[in-house]
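Taking the form predicted alone, here's one chain by itself in structure tokens.
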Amino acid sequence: MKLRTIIVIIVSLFSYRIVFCGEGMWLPILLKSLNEKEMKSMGMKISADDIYNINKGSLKDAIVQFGGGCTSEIISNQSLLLTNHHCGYGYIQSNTTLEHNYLRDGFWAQVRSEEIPCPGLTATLIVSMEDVTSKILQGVDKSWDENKRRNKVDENTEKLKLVLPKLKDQDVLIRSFYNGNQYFAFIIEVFKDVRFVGAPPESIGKFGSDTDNWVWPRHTGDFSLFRIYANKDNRPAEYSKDNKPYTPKHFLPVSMSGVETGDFTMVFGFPGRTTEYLTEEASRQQIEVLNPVRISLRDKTLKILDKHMRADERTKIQYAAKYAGIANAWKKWIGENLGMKTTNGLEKKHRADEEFKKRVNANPAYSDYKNLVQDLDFLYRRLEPFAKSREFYAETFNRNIDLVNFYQLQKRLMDTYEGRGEATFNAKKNDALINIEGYFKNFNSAIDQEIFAALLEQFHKEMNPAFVFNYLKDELKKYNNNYMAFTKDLYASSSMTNKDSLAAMLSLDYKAWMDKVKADKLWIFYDELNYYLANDITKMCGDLEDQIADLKRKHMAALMEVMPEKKFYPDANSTLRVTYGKVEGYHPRDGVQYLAQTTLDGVMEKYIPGDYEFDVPKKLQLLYKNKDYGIYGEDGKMPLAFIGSNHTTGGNSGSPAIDGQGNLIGLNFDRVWEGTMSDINYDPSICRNIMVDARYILFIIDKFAGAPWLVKEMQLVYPKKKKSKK
């Protein structure tokens, strides 16, 4: 198809959409053309410019992208932002201490003084955004193979990227959409100074912990609170302690109105990464080939992890961060499949692949669509095996384990070496020796080999002994599959895996260095494995997969011109999106309806005294019992958390739930299990994500927390009357 053809019909589609209220994942700069109608007619008050505009200040400027995989907002003139508890983990934990548990105990700064600066944390703002589809596609051959094409891509996108106007401070990223038939530049703002201000205890923040995840009802504080700092320009600029808050073009005032079932509710943020477009095939290949090796491998994990967490404090400080990030993907994957099982999934595929094939046998004007799907489909089967193993070796050799890091550390001063100079190598290995307590900080070299073992040996039981690279079958012999024989001498004979050794290690010389490294087993073991990942497993991996990244763009602009009554919004891919919905309940299986609002009253259901996950604040608790709720309850109650419609995923956990008229009345942290499939097949019956009540973040800030000044910085309105009840 020719660049025209493909930007009209993306253009023109919309304009045969099917009303669907909740689906889609929409670019704000489209949204005058494309959704403000429909938004209207669902109760929004506000319009699209008001939404998305370059010219003055507007909703897009209040959402910023928190650090590179979750999103906040702007919730004052002072730049506070409000996120997640589980975004800001991270920092919250490297922040804690025996002597101050901030995970334990919550953190609130009373003064700006406070506010403790949190380095290597960001925070982006979308400055504007420009259809570029026929700059990055200029010279552009459709014969051209998938590498030639992408080679052509890449050099005339960096090219773009200097020819775009923009501020000296301001940086461009350039992505594409349906697949690569379309591209967007956006003109962004990274701010590098930004500062914890306040999270509430993991008893609030983490309620519910691992059995509540992806799970509703839900009864969890998820939030936590810090400040964008600029320099006396208002511009982005490095820490420093001169810099003040940075003054935002605009912020969210909260509303105290609360929400009601039927009310219109909007989530914006940075989704991460969507396939709504699979064909059956690749959809059973995720549900039924990857999926299980991913939950498999990461059960035993986090049944290790969770052994050591409940038995010692000082590990569940250390692993805390680590063991939430494993856990939410194993949870998440869990759940993925069972809502595509429930629903029919790959059923609902399978039919609009049959649907896509009628058509197109229909008229001759489309055969060249004509075994699109079948072409793709083989190709799928031929992926499997490889991209089956792909997943075993990256869930027990490196999602899952630290021992990795201490080989990746020198393989980054190798490569560093080998790029920039010995001048550069020796600064790099310097910064490394400096901060070498960072690496064993949450490194207990016990509970990385018991994991380490019992994920080996399911992967050699279970891996296509094809494909298990043969210095690792060499070894397992001289151990006779003695798996933790094996891992305790590979830990044990490093001189990586000790602080005093890698010290020791990183003092020496370039030559020096370098024999060490490369006489070492651990960097043996993985530099074996990666270039047989390299050679084998990740070459036919991406041969294959350069084959179908093709195909998928060729299926998906056919799809758009085969299927001109359907709505086709993009893939997430960490750009600024909209998606639209209501506050509603939903009806996950027989006999079970879910309401679509919680309280307090469900944290105290829930409580169990002295239980890691489900464990109450003396203080919540009491001001439970006198219903000390101030201006933030509701006839008696306390409002918590409510669900909607809004087509969210990973990126989307931090996003601001916004009203009507542009008001914040919640913040997104999650998705309703049965429904986590949304991510490849968006089902309006049970897809549902998760939001914390915003009134129930104020009443721990304030009532809590005893930090009003933080909520007298916000503008608090009542953009609407309660209904009067009967």
The other form holds:
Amino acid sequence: MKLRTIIVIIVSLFSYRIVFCGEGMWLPILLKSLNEKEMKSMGMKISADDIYNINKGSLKDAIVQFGGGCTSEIISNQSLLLTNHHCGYGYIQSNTTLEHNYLRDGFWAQVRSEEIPCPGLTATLIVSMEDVTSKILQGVDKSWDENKRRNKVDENTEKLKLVLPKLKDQDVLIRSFYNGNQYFAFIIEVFKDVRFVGAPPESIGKFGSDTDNWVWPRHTGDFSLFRIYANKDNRPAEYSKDNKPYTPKHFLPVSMSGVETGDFTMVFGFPGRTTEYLTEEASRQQIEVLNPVRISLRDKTLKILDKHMRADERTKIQYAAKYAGIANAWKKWIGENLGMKTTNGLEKKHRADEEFKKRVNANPAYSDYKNLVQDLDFLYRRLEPFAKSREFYAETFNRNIDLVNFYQLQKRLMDTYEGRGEATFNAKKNDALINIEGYFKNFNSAIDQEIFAALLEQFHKEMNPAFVFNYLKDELKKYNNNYMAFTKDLYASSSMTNKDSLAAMLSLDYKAWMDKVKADKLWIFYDELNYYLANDITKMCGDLEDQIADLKRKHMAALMEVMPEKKFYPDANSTLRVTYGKVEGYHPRDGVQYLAQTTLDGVMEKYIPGDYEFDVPKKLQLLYKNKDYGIYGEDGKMPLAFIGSNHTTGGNSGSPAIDGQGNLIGLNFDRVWEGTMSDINYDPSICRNIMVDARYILFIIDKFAGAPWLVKEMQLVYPKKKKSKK
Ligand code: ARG
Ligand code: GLU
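Mind giving me the form predicted in complex with ligand GLU, seeing as the form predicted alone was just shown?
Every chain and every other molecule in the complex is listed next, the one we just looked at coming first.
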């Protein structure tokens, strides 16, 4: 007996030591109970209370959702907002012309009045969060199917939104966690006057571009600066030239001390979506079926775009953001597949399923869970052909071309007429007419056609014919499967793909407009396609996915019940999370060990004069040559980026990396390629997030851009005594 107790103690001590593995995206409100102890043991000096507190300014008050998909943080008492260059990209690009090329040359507002308004951009702060599970699930019966349950949940959600206490200018957001087992309500403040303050040239902010994207070692100064403006009462408001910089409840001081391997780090932000609790079968589908479809179609798109962008500067500007977006996910999926393979990820999923089944079978109290995994697997296998086709359709006809936008414009107008009447329809049609330039600014019909024809060919050759819509089959027959000829006619015969004819179309009154649209070949094409998709593919997927959602919720709850020793974190859902880890390198493959930090030296090693990805600005070369790093260098080097074992995902871009004292040490912008499978299978051996060193950001602002007033606005701190180094 005694011996057993001792063994148990030893084993649990041992497992406590190895338990920390960087995995987890935790809810700020639960840090105290779940994570604080571990965080402190790893070097955190502040408390969970300093991170999330609704009664005083805490770290969370400096963390801002930037637009819909990125994170940013407040770094001065005048709400200077730091995010990634690639998060600000759309706003930098939309203010770029051939004359004022902010992408190429960078931009720095010299005075407040030069800060550029960004219509449509929002900055969202979290005021508080609260568990509302019992209210949302009130009256929901366990036996209900997913549809019925969802209706009741929606109804309860709408009701609750009306009664949760909040100020007039605040909003409520209610989100589901643990696959629908728990619900939290967030009171948020959405600021709508956010202005562009500064960004380095692309040759710094996007250095290495798509070749280096997702890759370590990295040398990208991926940052840009914005500012939140508020009305005279310091409250959220629409843009007005009378607005003033928002005075935040908290802002992050910036650490000048830098980092070393082993240092505690945490990343605070809005991770978008992960699926960590998939069964082996579901993961396999992702890796072996869906990713390959997406990757191979995007291979084609990217080759075509690359060819044209390298050949012509205007095309490069036009397609830069689109290319980056398409390439980004493409490369991530490739890395995901690679990482699953090298870490035997599916094998690990298999073992997890087996462990679950074993525990369930061993305990009669769990008899309800007996078939969960098996039933899920069955549904996933039924879903597979439909899910695969859906990806094929989406990649071929939606995600990689602009053509679809022209159809969607008309579709939206049609819905407006049906839903909101002729007056609103006319107003919207008029708006479209006024904004018509926007549809053509970054559209090159010849390039779009080349992509469309190439994707269509692959679609037609590889898709199961049973899932190809008849209209397309017939059309292609008419053209003898000459994909380019079909494409050319489709684009040429439509009035929507040409500025003048689209303008003429939008100038018609409802009746004439409708007749014209309905006779348009492009309209007919997408209408047929969408009709087929909605009735055959999406509907099947939806039915099966409803059943899957139901089982996934039960599976999640069962996992938590049968593995009480494990701490479960909810999958990412674009809500505020904390993840923590350490500064550490990794061992990506045999014979290779990566260090945790890079310096400006690496920029010069990668420098290719005139190259579109690896050119280096003259000024930066000069600073390097003279080692003119101001107060930002360390031991004669200019630190640039570092990696750590923080569990991040898309949406964490622009998140602050914070030290044990709550200071900003870096800016999250990427993950290492081999570790992008952390969205389905975090593995501590190779999953690392990539951050720009805060000192490099300051160095670029101050020494490179000559904008020291921005640094003056910040609070620089020196939390670590410099160790004397030889
Ligand atoms: N991989 C990063 C993320 O997922 C950066 C993407 C932007 N950079 C680029 N070269 N495309 O958002
Ligand atoms: N670049 C990503 C983003 O935009 C962050 C990298 C990741 O996916 O971890 O959110």
